[in-house]
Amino acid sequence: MMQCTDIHDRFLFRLITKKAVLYTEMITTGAILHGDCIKQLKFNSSVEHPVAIQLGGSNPEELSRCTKICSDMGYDEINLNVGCPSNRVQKGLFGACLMQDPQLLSECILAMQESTMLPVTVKCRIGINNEDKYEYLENFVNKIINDKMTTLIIHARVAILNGLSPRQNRQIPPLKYENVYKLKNSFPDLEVVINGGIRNLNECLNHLKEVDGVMLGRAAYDNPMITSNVDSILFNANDSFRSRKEILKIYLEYCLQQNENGHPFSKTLKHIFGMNKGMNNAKKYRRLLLDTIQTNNLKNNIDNLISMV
């Protein structure tokens, strides 16, 4: 979800659901410690909670320092991503390739836990390359788990480290939800969250019969309104519901304000291309949105955009 679940996208999703946990895009330890991305860590503290920071790295000391920074900034959870299979991530010796070294991963987790009182969670795959049998996953979890680790998020596909792009890694390896279900049965005290190929709330409800939580990624980004009933159905909270038009109106006004603060429309409006996905005038809406970005002319197009959802 790189360059997707940024501060603007999370603002949008908080207009739709107040209860779901939001995750940042993965940010590497090197970018935090040696780059210019502290601004990337900022979040809307008045509206975004609960929000988790997702880190990428494989150096325990660096992960410890970054965990402390993020903890001090007010995040609710620190997540270590060991599921990303991209070549760039592999060159940094982190992401999914870290699953090949559970001893190092265990040291990373412990170092992070020693730097914060917040929950430290891990997002992984069910295996790597040809290791897609349940026994591999169970053995891996046994090697990294400790008394402080309460939550594991599992993408129910293997990560193919060579030969597939990140996009292909989300589509080609078969989903093996049953492996995640078995893990929950083997570790009943561990909160297990399932991820991968889940398209709507009905599918979420089916998974929740077997595991503790569901993480949505691309499906929610491409069609944000599939999360509109999360609060009422999963959390029995009806006070936060807004209509599609209300959400879009508030978000577009937010985009205007952010533009005045130096954030281009290309960074804020890109998150709402799917706001009327599946509706009759979706193509016309997307064309107008693209034209709005290209002409830098949101103020004159707000009413027309809202009328199309």
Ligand SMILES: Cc1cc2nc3c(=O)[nH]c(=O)nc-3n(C[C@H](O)[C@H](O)[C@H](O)COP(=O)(O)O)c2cc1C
The other form holds:
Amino acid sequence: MMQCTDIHDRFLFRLITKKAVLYTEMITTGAILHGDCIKQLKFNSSVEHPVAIQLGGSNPEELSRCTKICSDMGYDEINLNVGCPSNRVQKGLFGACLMQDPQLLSECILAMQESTMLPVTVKCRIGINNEDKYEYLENFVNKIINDKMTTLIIHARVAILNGLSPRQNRQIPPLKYENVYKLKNSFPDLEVVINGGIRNLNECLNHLKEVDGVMLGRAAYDNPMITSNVDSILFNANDSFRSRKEILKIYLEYCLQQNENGHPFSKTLKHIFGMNKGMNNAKKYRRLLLDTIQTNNLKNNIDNLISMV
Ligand SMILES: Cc1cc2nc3c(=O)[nH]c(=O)nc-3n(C[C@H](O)[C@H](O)[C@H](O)COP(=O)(O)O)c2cc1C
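Let's see the other form, the form predicted together with this ligand, since the form predicted on its own is already up.
Starting with the chain above, the whole complex follows.
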């Protein structure tokens, strides 16, 4: 998620769940090939695995080069964004508008697969504009699927390419989970991961009766601790459980250390506004966090913050 799942946020989530796959923000091929590639792609290999990088682009040759770079850097999965409806992305002719050109999309996927041994996955919508019927999705997948494709992640809404902002495109088109379920039925060998509007682990468990995986976006970002039972409930692994206090303490110490390395508190502390969501003093905690960012003084407030969760 852009502006959200950066290297710091992924550090936080790894303190909470060891097993969930974490995804980077979308990084465009242009930013990798013409920008500061190392800065864009840096991840913390000692803690982040399994971690997937999400690429945005529509030029097979450029996607191939970026896939190779990311693969060599040690990511575990390369994901292609075919779901973002923003105007900026549409101007670059990638994101959700690639659903309109399955021929080009297939070429992109093939070029990426040929550049790596890693899984190349695609994150798409159930359709675009008014194409919300199941048949559209099935037809689309039939056009892009190939022997090497293992996994599709599907945001269970259409993307409306004209007239809605990206934010509205995450809220207004209705969720049609049944289209994703049906797809799994039609493609039993394909790993199908469902996304969109999933609020908690109970809902995850319900979806997992129909599909192979679930992806959480906003619910997890806004309230990271809802993922605290992911390892035990979804992966049957109990070894990594830490309390909310322990997690916050480690993360705040990380923020201090990052600050010494030049990363402002605004970039690291912004990820923990939801760390005590729903608790009595959530408002007080958020106010103190904001004050800490503004005054640039975490050392003073660290014990107080920890005591509030
Ligand atoms: C701030 C923000 C940034 C996002 N950035 C991306 C992105 O870079 N790539 C992507 O595939 N989806 C992105 N999304 C969409 C989410 O991944 C997800 O598909 C969508 O929010 C629906 O899932 P949710 O209801 O669990 O949040 C973003 C969503 C938000 C709120």
